[in-house]
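Starting off, we have a lone chain in the form predicted on its own, written out as structure tokens.
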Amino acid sequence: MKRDLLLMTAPVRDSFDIPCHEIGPKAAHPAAAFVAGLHGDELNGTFILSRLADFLNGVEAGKHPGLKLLKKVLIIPAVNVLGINLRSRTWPFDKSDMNRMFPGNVSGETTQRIALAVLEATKKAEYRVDLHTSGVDFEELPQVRLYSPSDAQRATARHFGLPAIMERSISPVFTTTLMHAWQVWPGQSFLLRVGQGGTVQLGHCQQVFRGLVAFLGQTGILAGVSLAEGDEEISHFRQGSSKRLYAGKAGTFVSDCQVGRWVRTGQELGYIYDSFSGNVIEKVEAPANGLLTGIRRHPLLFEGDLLLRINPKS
């Protein structure tokens, strides 16, 4: 069933909701919660959830056979609705971040109102998703990230069948995130990180489509579910495991690399041109052997810009 999550008025024009899918059994609180597009230009982790709206529903209408679903999911696919339409990565009218407006307040400003309403619906589900992508500049390979996980919470996250597990600390930066105000209730909260700002990439948007719906049949939520085995090695990478890379000059960057690659030391990655003369001006290197998972995708690039992210297998 899709409702209104929140309805709220505009200034001049028509008023505006947050719609969410609410699937399965009847139920006070769901058990797995699932919250996307919170930033407006995080377009992977719309389409995902949109998606799997649609499957879930095609699941309770019995286009699945062989499928059943056993609890109720909640899903919301789109916070920061007008600025996915205007194409904004904070809320449109004042720039604000969405995801610092945790834990919300009744009272306070339209974002923190917005807040308060996601975390009251999704704060007492036994499963917490919520799905980002990295800015446009970037791209992450698809993986879940745990911020001082319990051992429970780490056996879960091999449930996604993502190619990377990240630990993070909880940073006193990160107080008013959704993830930051999930962990005081209990149940297990997870951030899955898929791929580049401003776009849909296909490949990603499958990898953890087919993620999701693994984690609720192992989770006992969808029943029926056909788990492959074998499927790609899982790496778990503790905190601060991670290899950076920054430009040491600026100009073009240009790589071909593909995110999940295993590289090693001194592995040619990619190319630093002069802007003008074409030059090549410096070599990138894979600083040490391990995982690819993030790089620069927009070419242009100041010196000390991140180029890529390697971690080391443990």
Given for the second form:
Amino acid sequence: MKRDLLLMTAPVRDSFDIPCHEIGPKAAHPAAAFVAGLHGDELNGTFILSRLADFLNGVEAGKHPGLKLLKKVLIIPAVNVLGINLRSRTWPFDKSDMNRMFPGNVSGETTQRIALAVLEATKKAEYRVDLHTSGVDFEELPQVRLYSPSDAQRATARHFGLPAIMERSISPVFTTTLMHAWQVWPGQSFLLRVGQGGTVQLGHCQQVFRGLVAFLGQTGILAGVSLAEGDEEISHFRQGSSKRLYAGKAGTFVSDCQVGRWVRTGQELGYIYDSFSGNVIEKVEAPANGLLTGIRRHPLLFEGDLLLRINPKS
Amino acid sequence: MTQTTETIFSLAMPYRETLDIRRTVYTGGNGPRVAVTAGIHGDELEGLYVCHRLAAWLDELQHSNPQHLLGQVELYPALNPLGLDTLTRSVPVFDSDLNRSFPGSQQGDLPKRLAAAVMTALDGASLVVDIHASNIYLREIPQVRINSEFSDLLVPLAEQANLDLIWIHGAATVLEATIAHSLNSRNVPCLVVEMGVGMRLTPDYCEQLTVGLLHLWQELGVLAPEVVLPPLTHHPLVADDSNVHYLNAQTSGLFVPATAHWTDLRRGELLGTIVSPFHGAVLSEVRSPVDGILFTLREYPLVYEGSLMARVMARKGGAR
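Can you switch from the form predicted on its own and show the form predicted together with its partner chain instead?
The complete assembly is shown below, putting the previous chain first.
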């Protein structure tokens, strides 16, 4: 069922809403809450969650015999509705980052009011998942991000079946994010990073869609899910294990490497060309043995831009 | 006394060009070093003009009484040159707020490296003043914003800066990745000035601050005591989290102010209206919640539900 999280007026357009899906048995609070599109250019998450809503609505309509939703699920495919429509990462009116507006404020800025509505709808869920991509310049291997997690959270993170689980500390810069606002509530919170902004990457989206269904199965929210035999390799990387390579030279970066490959120290992963002369000015080589968990996709490089991230096997 | 313009940071861009951060340095004796930074947000121009006014004053001093510069003055008018060049608040391409990138790092992308270079350049300064010009939406009376963590040191300095307001923020609202917080944490005193409005110059405010900075520098021993300065004309009121009231729009439309910026208001007094361009009726009346003084006033008329239209400071000890 579609519900409006909040209705707001606009100066010269019609009033607008931030819609969500509520699917499954009636309950005071959802068992699982999924949020995407806090940034209007992160299309993988919005696509995945809209497809998940379609799938779960199908389950409710009896289109998937053998599957049954036992608990309520809340899905917000996009928080930054105007940003999606205008292809803007930020809230288009005042260019504010909607993931820096939490915990929100009922009488504050527009984006703080929206943030509060999102937090109120999701904070009491047992499991909360916020989907992001990288920016439009960089591609992330589909991964679960954990922030100073408990052991229980580490275990639950495996239910997504994604190739990498990466731990991070909470930076003081990010105290106004949805993830941070969730952490004070009982229950478990997860951030998924999936691919690159500005596009829908079908392979990544399918992998994460299967991951979310598996997660709902493993957590007992969706009954009847036949789970994979566990042959998917999941690598768990503790905080500080990432090896990052930054561009030593500016220019044009070209690489045909795919994220999710295991690479060896010294392996050639791409080239930097002088954008004017066309000369190769740097061969980009893997700085360590490990899993390629992220790589630069925009070809134009400023000196110092992040080229790639490798996580050694722990 | 010497004057030089030098590059403190240089970084290669994708196609041939480099990004350079430049500063102008006036060197007199071995007295204290002071600095002014501006243009960290590409849509804020007031600080650039203050740097020009200070440079003009120092040029004149170099001509007339060069021995009166006892220390060193550094002007960094354009910390975000790509943003300033392109009417962009953030750092273009990186789409990141440079004033959320401090203290930066030697490793990493342009905003981080730039921030680290600025931190290195400012290390050891006796006073840094970072000048901001609000944004394109709101007009601000000349003011200093101070984090309560550093108020003991900074408030006495701010009181001499010829400004109208000192706003002390609680520790909970601290933005740790700003240049000011990073400098103050490293024992380099840094005052944040907010004044005027984005994408515009307010020459009167710039002159007011210029006079204040010269007085501060004289007090710190950067300028000789015998230098005769224009008199201080403003003494600040003090605001904190307890007496600042925010007026956010109850509905969307065009905000039309009914009163001038920096005026006294009575509780309930009409401050402005929100109207619709489609209809003749007034959608919302905006009234002052307290007896106080209007120190922030919306400049960009369109408002969304929630947009900030004004801030009113209740007079301390007055009706709340």
